[in-house]
Structures are given as C-alpha cells and as structure tokens.
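Heads up, the chain below is alone and in the form predicted alone; it's given as structure tokens.
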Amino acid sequence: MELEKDSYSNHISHQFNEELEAIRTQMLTMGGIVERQVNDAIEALLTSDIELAEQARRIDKQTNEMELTIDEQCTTTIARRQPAASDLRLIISISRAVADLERIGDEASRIAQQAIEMSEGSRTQHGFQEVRHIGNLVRDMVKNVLTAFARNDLEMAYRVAKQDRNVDQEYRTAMRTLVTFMMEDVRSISNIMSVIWVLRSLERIGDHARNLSEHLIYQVSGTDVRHQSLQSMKKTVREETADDDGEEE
C-alpha cells in the first residue's frame, strides 16, 4: 500500500514540474514575441514602413491575450497545487514577467503608432540618432534579459539592470539636446514631440526590461530586489552565485 501511495506522489510531482515548465515555456514565447514587435517598431520608425509599424501593432493583440492566459494558469496552479518555496518564487516572477512584458507590447505598439502618423507629414531629421541609438541599447537589453531568464543566468540579470542606468543618461542628454533644437526652430516643435514621445516609450522599455531582470533574481535568490540599488543588487547576485559555486566543489 505505501508503494502505491509513493508512486501516485511521485506521478504528481511529475506532473506538477511539467506543469511549470509550460508556464516558463508559455513566458518565453511571449518574450520572442514582445522582442520582434520592440525590433519591428523601431525600424518601422527608422525607415518609414508603415506596413511594419502596422504588423508591430497588430501583435500587441497577441501579447495581451498571451498575459491573460499566463496569468491565469499561475493563479489555477497556485490555487491547485499551493506551491512552497522555489516553486511559488518561479510562478510569481513568471506573473510578474508577462505583465512587464505586456507593457513593453504596448511601448512598442505606441512607437509603431508614431511611425506610421510621422511617416504621413514632413519628416524631421532631428532626433533620430538619439532614436537609433537608445533603440539599440534597449533592444539588446530585452534581448538579454530573456536570454538570461532561459538560462537562469543572475550575472546577465545584474548587467542588464545596470544598463538601464545608461539608458536614462542617454535619454536625458537626447531630451536637452531635442529641447534646444524646438527652441531654435519652432517650426520643428510638432515633429520634435513626435521623437520625444518615441524617445520616452524606448525609455520605459528599458525600465520594464530592467523589472524583468528583478524578477529572475527574485525567483533564484529568493530575494526581492526591486526599488534596490544597483549596488544592493549586485551583492545578492553574488552571494547567490557564490552558493551555487560552493555547492558543485
């Protein structure tokens, strides 16, 4: 009898890790997806194709309804399986992901929304630099922080929330140097708002890029780093890498 009862145990945690690893799976593919609409926005921008912009836009759809369904399998899961530990940790930043990654969704479909209505009346030149840019920056940012989720990798995590801090710089000296330009030609002032409401949703970007990057280390460490310093942030990093160093010798 304690035979059976050891092998239904064991069928279930069996289950329950599938169980989880389909949610993680679900959080990835939503990653790819917010990734490729952030990539098609900017260069919709970038080059004025307006039926890239509109494709950017169209997949802020999928990645709404891609949020509601994750999150409601961790809230059934949490319910169901009542998780301790590790386990709850990993469900919770996979709710707390998708909902900044729905977020970056809407950045970019913002953006892609700037394209097309920029493409329609005469097109300035200023700003765009600063657009090509912080666009780059943010962009490898997103990218890294999923890479870093698929792998677990705490150090990515670290480097990613410390570039944010290079993106604010850059989007603050873009914002004096775009200020000085409408000042000087107030007939630029219309377009020149047009980059700097691009130039803002890039900038949230980054800080929703850099939330996902607290999730992770939320989720291995167990330690809630969000609104720490990059310095607090780093020593839990760390300290969690030097546990799992100590552990393999």
Second form
Number of protein chains: 2
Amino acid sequence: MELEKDSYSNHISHQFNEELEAIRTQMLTMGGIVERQVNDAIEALLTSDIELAEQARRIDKQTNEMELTIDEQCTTTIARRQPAASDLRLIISISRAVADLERIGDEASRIAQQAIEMSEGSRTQHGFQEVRHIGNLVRDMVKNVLTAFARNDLEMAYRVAKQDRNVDQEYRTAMRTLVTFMMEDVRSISNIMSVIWVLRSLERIGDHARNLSEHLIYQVSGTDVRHQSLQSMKKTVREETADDDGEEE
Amino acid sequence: MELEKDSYSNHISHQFNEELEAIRTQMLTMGGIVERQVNDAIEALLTSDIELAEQARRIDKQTNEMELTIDEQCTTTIARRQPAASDLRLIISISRAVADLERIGDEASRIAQQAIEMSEGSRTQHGFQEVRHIGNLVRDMVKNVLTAFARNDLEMAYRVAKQDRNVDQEYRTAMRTLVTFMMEDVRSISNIMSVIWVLRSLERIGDHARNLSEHLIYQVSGTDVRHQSLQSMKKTVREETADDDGEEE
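Form predicted alone already given; the form predicted in complex with a further copy of the same chain follows:
Complete assembly follows, chain above in first position.
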C-alpha cells in the first residue's frame, strides 16, 4: 500500500522516505529540547533558580551535537540518494532549521548564564516585567513555529514571522525604559546591563524563530522568502494555500 | 589538457568544474563587498562620516540578494549535477559561508546605523579607542579568512579561529570599561549604549569569521569542526596539512 503511494512520487524507495522522515523527526526532537531550554532559561532568571539555569546551560552541548549529527545525515542523504527538487528542498530546509535551532539554544544558554551571574550580585527587579512579557512572546513564537513544521502549516509559519515585528517593537520600547532606569539608579547599571543582554537574546530568539518560518515556507512552496517583506511572504503563503485547495487547478 | 585532469577526479565534466568555480568566485566577490562594508562602517563611526555610513548601510540589500542568488545556484547544482563527496562538501561549505557573510554584512549595517544615530546626539568619544582596537582585530580576521578561502589555506583559517578568542577577551575587557564610564558620566549613558552595541556587533563579526574558517576546514578536510575546541581544530588542520605534504602516504 505504502509502496504503491511511493510510485507516484519522486522517491527512489520506501526506505528513502523513511530516511527523510527520520531526519525530520530528529529535527523536531531537537526543536522540543531547544524550546524547553528557552522556557527553563527564562524561568530560571525570573525566579533566580540557579539549578534550573545550570540545567539549561548544560543542554547546549547536546543541541550542538544534534546539529552536527542531523547535518551529517542531511549531507549523507544528498550524496547517496541524489534527491530531486522537493526532497532536496526538504533536506536543505532541515539543515537550515537545525542551524537556527542551535543558535536559539546558544541564546537560551546565554540567558541562563546571566541568570547565574545575576544571582551572585545584588538583586534588582528592574526590567523583569519586560523580560517576562517579551519572554512570553518569544516562547510562543518558538512553540508555534515548531508546530508549523510538524504540520507543514504555512499560515502558522507566516503568523510567527509577523509576530517577530511585534517583538522588535516591544524590545525597542524596553531598551528605552532600561536606559532610563540606568540614569535614575546608577548603582544598578551592572545589573540592568545583564537584563539588557537577556532582552537582546530574547530578541535574537525571535529572529531565529522567524528564520525557521522562512525555511518551512521555502520547503513547502519552493520560494526562498528570506530578506523579503512580510507582505510578499504573505503572498507566497496565500498562493501556496490556494494551490492546496485546488483553486489554481 | 584540463579535460585530461578531470578524468582523474569525480567531476562529471569540465563544465561542472567551471560551474563550481563560478560559485566559488561569486562567494569570494561577496566576501570582498562585505569586507569593505565592515571597514566603511567602522571608519564612518570613528570619523562621524554620515555619507560613508549611509553607503555601508545601502550595501546590505546587495549582499542579501547575493546570498539568495549563490544559495540558489548551490541548490540547482546539487539537483542537476548530483555531486560526489568532495564537490558536495565544496557546495555545502560555500552555502554556509554566504550565510555567515550575510550576517557579517548585517552587523556592519548595524554599526553604520549606530554611526548615523550617534552623529545626531551629543558626541562622546567614550569607548572609541576600544572600537578602533577591536575593529582592527576583526577587520584582520575577515580579511584573512577570505584570503584563506581564496588559497584553501587551512593554517591561515586556524589562525583566524584562534584570533577570535583574543577578540572575545578584548570585548569583555572593553565592556567592563564602558560600564565604568556609564557610572561616572550618567549623561553619556545613551551614547555609551550605542558604543556597546557597536562592540557587540564587532564581537559577532569575529564569531562569523571564525565560523567561516570552520566551513573552509570542513570543505578541505571533510571534518566538521564546529563546536570543537581550538585544540582539536588544530589537530584536524595539522593532519590535513601533513597529508598534503605526503607525510601520511
């Protein structure tokens, strides 16, 4: 039954299908680990939970290794299977996605590091409200883009990219607030700088989540939407969704 | 003569060789543009040259497009030519390299943006010495890693990666100095924050230059040295260089 289905596709074999699916599953597994790492790092900072911060930092080694392993499988699969267009796109998209996931992990690790350093100095809550707020936005983005990948849901991917603009705005507002805090309370400058680095990491995680949504759109539609406006990304997604509904047929 | 040489390699044709060489040349051209962009952005900041800053910012659009074009050529070449191991590695390495070059361009663009914003406020020279110093280190890294790519020089690539550790140390020292400046001169906090973002961008450019050196080492040696210690990177490079000298034969 499944072999019959394969005869309609470009896949060389049922085995090749399984190979692609295995790579995809590993990428999603890595995504789950990184998502948890982001949640833990933010939580560790806000609750001064050193143990949780240490744990979030340790995960980094694991995600680094996963990046290398998945990337190697992508390369081996290309070399051995010589995939045609859409399968090649899937592999390239996953390879790009693991690079962004690894960088999200790096940023989470940096947040965890700041959580540890801040717990050593005098505690200030300056900017914590901003961290919580932007942290929640960014956590949502990471969660949603992974769901979009799991479901090949381009509309959802587009909404994640759109959300990034919101994060950028909130980030700029928060920066202005924190600079004001620094001027008003000179003794807290060091601590506020730590919060600034955390916000910067959160903003970067938002960027990588947007990148991930671009990789999925490329994978499914074949259009490379990097460096494009949201408007033109929307157009690509709408065209692709219309195709699915048979409207273009 | 050249066709004869090809018969010893895995290349399908002389034309394929030319295709690979063309992609490689474009990557190096993009590298040259980005290198100049970094130089201009730093110079614009240090000399308050708004015109130069605007120019450095405009280049960003061009490098974004080059990333997409080169990446598409990489994908098309893989799909059409189905390259074997070492050619595939060359293509993957170039694809990764253009991503890092594009990000270096982004950071240069951010530096240029800060140069423009700082020229509008009250001028402070706080941190300019640090920008000049770390800027010079980072410019050297970018220049050298591109030369390493042009010559397939792994020893040079390794020295660039090693240099990144130096940049990270200088960056941390500069950050401490700037936080002290902020405490001593509250009115300059906004301006010093701008300098901090510039230093951060420079530090990131150093990271990307290191990444580039890793891509070259992967391309030539077949060993993926990302997330490895300098020590183990050195080992890979030494083994590869020994191979070249026939010592291992």
